[in-house]
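In the form predicted on its own, a lone chain appears below as structure tokens.
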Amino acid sequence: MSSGERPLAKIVVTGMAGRLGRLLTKRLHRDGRYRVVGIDRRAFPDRPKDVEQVMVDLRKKQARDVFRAGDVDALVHMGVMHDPRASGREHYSWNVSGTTQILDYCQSYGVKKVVVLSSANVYGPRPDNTQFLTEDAPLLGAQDFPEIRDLVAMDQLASSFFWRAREIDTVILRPVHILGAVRNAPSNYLRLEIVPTLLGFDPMVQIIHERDVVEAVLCALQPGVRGIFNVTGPGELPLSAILGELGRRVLPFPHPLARPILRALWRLRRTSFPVPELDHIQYVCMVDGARARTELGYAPRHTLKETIRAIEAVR
């Protein structure tokens, strides 16, 4: 670099290993103004060569270091454990203690920007939900899925930074159903040769592309943007329209034999699903993805179609 360039801005990109993270990383290395540096302690083995992988567990203190220097620009916050099968414990203390330590490190050596990778499904699906759910509503996803409840804890964190760090540009970004070549509940309920549904229900539905979620990152890295964004696709519809397209097969069952046949199977470790992730092909749990529109000036690229094929991606 010469003396006349501007130094490229750092980025520390939590949970760069996984399919998320990896997709950002390319995109912000090719964008040219960034030094990407990822925190992850699984492997990234086809990463661009001139992005700096530091592998160990962003819980350690190891991980600290990435800081110390106070050149970090910003930090991307995508590194949360989802493993339904993971203890409670575990997941606290990986989405929990993790993100409280990584977000002191951002106070404590300067950083000026944190985007925070929430979900929309911290509103959680419910049968009294309004239409659209905007930023201020309340995050009862933990009522009846206690699996979720860190994740909304991990919000609330990240709020609470926001208010109080106030020199710190923090955004938190709460994207609807993420389909794609991720391996998260949504894609891979949809992904199933014959996929089960409750008789009588057909909720609408939100969902996002993967590299749509990637390009609201993006957004919230413009400096001076700040606040708490829900991140929508390109529309919502039915369950049952998205397994059209898809052209698969459905099993209804009747909603009082749902739960005791999914617990049963879930204990018998004959599915990924647990018995909560039943309310998300029962209510509905849309939001209001305006403000990032005005505020952040995100809009998907990808159509409804392209966003539900994406799952094919791995199959």
The other form holds:
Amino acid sequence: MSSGERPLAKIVVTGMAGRLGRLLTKRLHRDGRYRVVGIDRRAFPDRPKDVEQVMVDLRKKQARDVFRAGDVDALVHMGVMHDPRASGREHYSWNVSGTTQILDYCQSYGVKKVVVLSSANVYGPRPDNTQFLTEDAPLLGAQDFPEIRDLVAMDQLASSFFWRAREIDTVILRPVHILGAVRNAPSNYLRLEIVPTLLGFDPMVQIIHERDVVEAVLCALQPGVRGIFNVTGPGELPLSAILGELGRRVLPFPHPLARPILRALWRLRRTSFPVPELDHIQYVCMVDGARARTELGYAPRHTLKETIRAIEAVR
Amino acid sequence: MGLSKFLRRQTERWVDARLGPEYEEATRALAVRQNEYGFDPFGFHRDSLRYAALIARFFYRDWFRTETFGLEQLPRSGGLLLVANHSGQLPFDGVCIGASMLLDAHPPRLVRTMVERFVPAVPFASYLFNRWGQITGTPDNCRRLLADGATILVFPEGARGISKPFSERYRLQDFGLGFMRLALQANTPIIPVAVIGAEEQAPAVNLKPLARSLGLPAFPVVPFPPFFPLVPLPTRYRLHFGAPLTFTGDPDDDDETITDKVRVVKSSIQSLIQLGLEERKNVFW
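Given the form predicted on its own, corresponding form predicted together with its partner chain:
Full complex below, order starting with the chain above.
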């Protein structure tokens, strides 16, 4: 290797075995400047050979051992639980207690950089939202959607860590709807064969390619940058245009009916979408990504079409 | 699937034939942003505008037989803040100002109004207003669009103006201050606009107790069927556009300083109204 004189930066990635974690790990590995250690209790069988994985629960003591030697340069925290079927207690414990602990290790063992992957959903879709929310907008996502209050709490935890641990460059990324082979709500929704929509509603939405999110994390890892950043993709589109691009058949429901129907389906375990997700196909929740562009030097590389089509990568 | 696509294409063709080449030319000249799917960041879609344009043109040309004065004084480029008197129970004044800017101004401009914040919760209106270039009324939206060189129409009287009773016609109600702060911030010229005719389109009285018990801002009643002012009387509209007013100063000044500047705009609209009323010979022709 040509970069023999400088030691590789050691980066800990939580949630490494998730779809985004794998993409990031491979990207960091290919970059050549980083040594990656992953923390995830799930297996990541085809990971690159010199990537280390510690297969433990984030909340277990062994997670601390990763940091103990004091040679970790950066943490990328994307090990966030977002399983709508998991219990609220488990969610809270994982996302809030887990994050608190791991941020604690960073402070105790001299980590210089922390990147936390949050989401633009923390702002929440609302009818009276301004078209483009900036990073200082209030986080109202959990107001009508208590299931995600732990995700909002995690974002706020990271923000207070940013102010408290001044010696650490903390970056909080709030990407818009991530599309790709990821199994998140927006990608799963667009992969439905017949897509239910709400009659008379067609909000503008922002989407981002999963690989662009990975690029944003790389931008955030640059030394010196810190702060909270909305991360946007190539632009804004109405939901109907995205569904049109994919050639989906649409089944519009009047919104007063849609909620009870979805609630019943949810109870019967016939859907993976909790009722409050409907707000995302009814109201606007878009963000201003200007700060990430100017301060992180981040720019999406995928076009709108490529981003929409990315959900088809899943088999 | 096939049928709905066919019907849509037939409707488009019919609408296009009604609108004619004049409209085609005007929309092509509109200075708006567009992504690869034809949408601007606020959801405006040029091809969706034709339906609104057809309806707006009907009210502008046929129903209200609108005459415009002073359009030639508009700057040829850059952001604009149109400030007008508001009346008539239903916002046909906004529709006609929009039509005049699209069909009769050179170059044509897309007028964007700040719609009430409850509109995004109303089925169909929520996205149709978007496609036609109308935006949710937040100061931040206005700021972004003015910085982008858009034409924004504001009615600083708001609900106080549109739902005032017939007895208050052509008497300007209190003006809000927000538009002045935005104009100062974006350094945007203000065009005073007087709408003559709309104030008589729905000679209503306001049933205040009923409105209060229903939780509505107003409950207007007109003395002809259907008694609720859904269909405006075919008065003749006259739109008087004044010379651009530019203001300088700190947008965060205290209310008193801003009020002084707002008063200048208000009195300029008032004198345009005076002029328009004097020149007018009849309400209906």
